[in-house]
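One chain is shown next in structure tokens, namely the form predicted on its own.
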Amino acid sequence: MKRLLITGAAGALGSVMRDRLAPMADILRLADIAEIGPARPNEEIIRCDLADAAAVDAMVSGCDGILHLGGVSVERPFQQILGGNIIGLYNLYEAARAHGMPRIIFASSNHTIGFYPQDARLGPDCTFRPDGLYGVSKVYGEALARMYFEKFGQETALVRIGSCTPEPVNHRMLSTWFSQGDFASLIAAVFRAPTLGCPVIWGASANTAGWWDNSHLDWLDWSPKDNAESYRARLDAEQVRPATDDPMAQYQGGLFTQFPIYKENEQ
């Protein structure tokens, strides 16, 4: 690519991408309402608020392809979910469609899911079931998407990202854990892809303890080289596993099934 826009860039997890990504694209345009920092050789750094349907335009134009990491990360009152989920990914699939409508990847979440029971292996197609405003938010980001494509054909992967990690922290990322090289990879996939449309794609290593299935994707010629089975026994060495009705041993999303619905004085 010529262009690769990076949203979210001063996250953790756009942090690493900006180094994994960087042989991806002649340029990297890093984007965040965050500070970044000085821009590296063949960078661009933007300021940027997903609301500010302008600034959004600008931040698109030029751009040969999208990785959306942007926007609220983890559960917030509605009204900064509002914000840079509902409203900044409305006004970047409008800018895409205007600039000539560049493939996206969005950071979906497993949170779109979390009230599952950790026994149930799930699909593509799975009714969803979200664990709070958070994953809400990547519900109406997946739907959103999806009409852009049925109606433009705007092609995006919806990558419901489980626990993106330098390493799994606990019992529950030995089935979620997506490792940071299995995510590189999976972009790199995404953006040679001939054809791609706008699939579901569950963001997971290949675990052992998996609890979703990605045999959909076999025309994508991508496959997860880790699994995170190799922590286990550190784990169980280091850490008490969670009791059968604690929410992280019964629920795929965790302790985002417990978390209140809060209020904008609240964290």
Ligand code: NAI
Contents of the next structure:
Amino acid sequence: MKRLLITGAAGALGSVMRDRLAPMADILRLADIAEIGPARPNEEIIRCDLADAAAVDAMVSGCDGILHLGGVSVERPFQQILGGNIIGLYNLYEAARAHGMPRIIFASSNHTIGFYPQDARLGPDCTFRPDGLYGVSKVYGEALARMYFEKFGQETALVRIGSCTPEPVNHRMLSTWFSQGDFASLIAAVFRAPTLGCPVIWGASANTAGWWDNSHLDWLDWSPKDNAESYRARLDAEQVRPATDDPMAQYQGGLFTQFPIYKENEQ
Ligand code: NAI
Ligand code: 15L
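Next block, the form predicted in complex with the ligand, ref. the form predicted on its own:
Next comes the full complex, and the chain you just saw is listed first.
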């Protein structure tokens, strides 16, 4: 790839993918509303609010692939979610349409389905059960991407990420963990695939205790290598396992199911 755009590049996953994906493109274009720091060799840095249509158009221009990580990544008041996740996504897809429809990886979330109980096993076509306004914004993102695919042929991988952290840090993550290495290999596979369409992909490692079924992806040259199970003994030793009536043990979305609808002055 000549130029790969990573939005949200100053964030947790953006910083990791900046390093891991460098070999995938001649130039990495790194964008965020926050300070990213100086460009390294073969990098371009762009300060851009996703809610600013003209800035997003310029950000997307000249890119052949987009890893879209930017936006609000946790539960927040609606006014905060609106700019990056709602208006911002529309701006991104309009810019992509104007600039040759580069393939997009959309960082969706398990919080689109967070109200499912932990004994449910989910495939790609399950009904959405979002657990908050943040989850709803990701449902909107998936629907927007799907519409641009149906109407214009814009390809997007809708990656419903579980918990992408260096290691699982609680018992819920024995099921939701997505190792950084498995996410990086998925990104490479998505950009390598001859055709993509607009598939839902569960962003999770090969966890023995996993809840999500990716067997519809047999056409994609990707299989996750890591398994949260290897951390179970350590978690059992270091933490009390949550009780069965604890939201962390009841719901796939864990504590997100318990958050209120925050108002502007609360978060
Ligand atoms: P993060 O919060 O660390 O990074 C998000 C970045 O987006 C931040 O650097 C922030 O400055 C930027 N941003 C926010 N609003 C913006 C705006 N209006 N314009 C431009 N940039 C804006 O989140 P993280 O953990 O790196 O996650 C990346 C993406 O993956 C997010 O979209 C998140 O929803 C999604 N995701 C992450 C999961 C995880 O386990 N880390 C799980 C599920 C989904
Ligand atoms: C997400 O969608 C969040 O972006 C991340 O911070 C974690 O909370 C993750 O889900 C999770 O459910 O563990």
